[in-house]
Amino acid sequence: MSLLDFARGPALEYAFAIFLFGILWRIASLFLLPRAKDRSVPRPGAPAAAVSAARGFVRHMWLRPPYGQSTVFALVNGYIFHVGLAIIVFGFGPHILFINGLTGLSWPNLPSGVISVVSVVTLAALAAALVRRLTSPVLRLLSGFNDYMSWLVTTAPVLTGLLAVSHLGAKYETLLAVHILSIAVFLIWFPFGKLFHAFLVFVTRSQTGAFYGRRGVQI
């Protein structure tokens, strides 16, 4: 079995199995946790919990003016690489074909030149995020293995994919195999590291919004 055969076959299959198990396990463990009933009396005129939850989620998509000067770079840079990753995953032709093979869903792809530009911009944004984490005394103090590992497994598929498309560094088959293996590592790490915030962000922000709305906090 060649490296590419291994990457396309057992590596990806086991990675998907661990990914799905991990996601289901984390979600189930979250919602099965015992929760104390909120016995506080809602403020007069408090909106419905669903309305407050939606407001809270939307509200936290941007910073309030007093905090914008010091953190606007991190916020904008975060949007750049998050949007960039989404475009790469869902806009690149081979990725769409792969998703079609799994789900039967398909949609038009973006030109490969656009994907290449987005990949370079996304890599630059990820590099900037790492530099900020390493140079900020506060972030450096708060950062641990989980933060750096999550950055690494996110960056590796973008870098290896760009190298494979550009045919740089090795034979295309080898580059493609390394790219697929990096995706397998990403899938395995995703449910158990900080990347799981992609799911938790909807729960935590909505819950905070509902909590604030019940108490009459303006959000």
Contents of the next structure:
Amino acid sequence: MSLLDFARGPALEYAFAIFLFGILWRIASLFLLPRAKDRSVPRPGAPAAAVSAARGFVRHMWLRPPYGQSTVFALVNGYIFHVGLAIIVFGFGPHILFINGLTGLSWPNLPSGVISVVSVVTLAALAAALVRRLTSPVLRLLSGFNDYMSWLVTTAPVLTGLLAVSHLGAKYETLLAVHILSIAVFLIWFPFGKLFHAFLVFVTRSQTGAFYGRRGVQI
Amino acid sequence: MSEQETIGELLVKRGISRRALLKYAGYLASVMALPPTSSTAMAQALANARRQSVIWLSFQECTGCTESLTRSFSPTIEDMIFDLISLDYHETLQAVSGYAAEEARMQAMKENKGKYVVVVDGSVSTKDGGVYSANAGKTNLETLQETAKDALALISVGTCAAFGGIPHAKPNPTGAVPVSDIITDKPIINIPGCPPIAEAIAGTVAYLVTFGKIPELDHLGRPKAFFGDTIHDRCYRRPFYDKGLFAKSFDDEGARNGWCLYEVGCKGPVTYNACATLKWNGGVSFPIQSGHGCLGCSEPDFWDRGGFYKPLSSWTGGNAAIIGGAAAAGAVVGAASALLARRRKASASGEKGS
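With the form predicted on its own already on screen, would you show the form predicted in complex with the partner chain?
Okay, now the whole complex, with that chain kicking things off.
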């Protein structure tokens, strides 16, 4: 069995199985946990929890004035690589085919050249995020294995994908195999590391919004 | 064969001019990407060389490889290969049969000990001692071991001989293996393809006869001259791949416009062969030009790589038991951990209450 056959077959299959196991384990254990009833009195005119949740989610998408400009770079850079990753994953023809094979869903793809440009920009933004993490004394203190591993497994597929499309560094089948294996590692790490924020971000921000809407002062 | 007769003398006898030989040498030199000056040297060497003794063994195969070489548009330049070699044994092409045929093989082996080339098409059955494919009372396995013992080199023609091919495909009931799994002490050149391109066979043999050495090979033992680039690299549809323009089916607008066939399963990006440059049927066309994706037939295990119509980027797994089992196990473990938390909470509340 060649490396590519291994990557396309068993590696991806078991990685996806672990991914599903982890996702369902964490979601089920989270949502089935007993929750304490909020016994506080809602403030007057408090909107419904769902409305507060939605408002809270939207409000957290940009900086509040008190935070000033100190984290603008992190925010904008974060948007760049998140949007970039979304374009790469959902806009590249071969990726759509991969998703189509799993779910049966399909949509039109973007030109490969556009994806290449987006990949380079995304890679630069990911590199900038790492540099910032390493150069900021506070961030460096807060960072642990989970942060660096999450960065690595996110960056590796972008880099290897770009190399594969550009046929740089090795034969295409080797590059493609390495790219697919990097995605397998990503899938395995995803549910157990900080990448799980892709799911939890909706829950946590909405929950915070619902709290604020019920208890806080109107803003 | 005539032991003393040179190829040049034979060609003169057959009315083939020196100009034709020069053209042939020039053609071979160009398809093998040799320097322009080498064509004259090649013609000279060919004219003075003795015809190379070749024993052609056919094992578990469909004869497509021989057909590829002999049934190309005649008269072709590839036909001249039969003037360069002394084909001392070939079950499909030889007129004799039975003991006389086997005697011819033994005689060629004896007379050209250490100098003859063995060409094999077809994989070798090894299961149960190789009884699933036999000829003249001997298994293919025995015939190969016996014939290869005193050979100069071996050429595995076709994917079956080079990599096991279709007989090697799952579940491989005959225990089919490539020649290189059996013969490990002789140089082996692989010319895979299902079938291989006639020029690749002819060019490789001509190189061997002319220079007396094996051409530069890749990691799978294939001559780099013919297997140095992927089909994708040389495909005339490549610009459509780069633009992201793909045919979604074999009869949609994209297919009619000649767009890239990646999405309908083309294996061109991972297949090394010269189809896109040398083409087939006298250079008329090749599969992709005819509207079908590359099957990847010159690569190992091409039959078992997840389906001809499955795109390269899709996974080849999909075992519902593994995926469904993992999902169910995750949900159960998650629910169990939540249940434990609930119990702990209830027990803590009970203790508080008491």
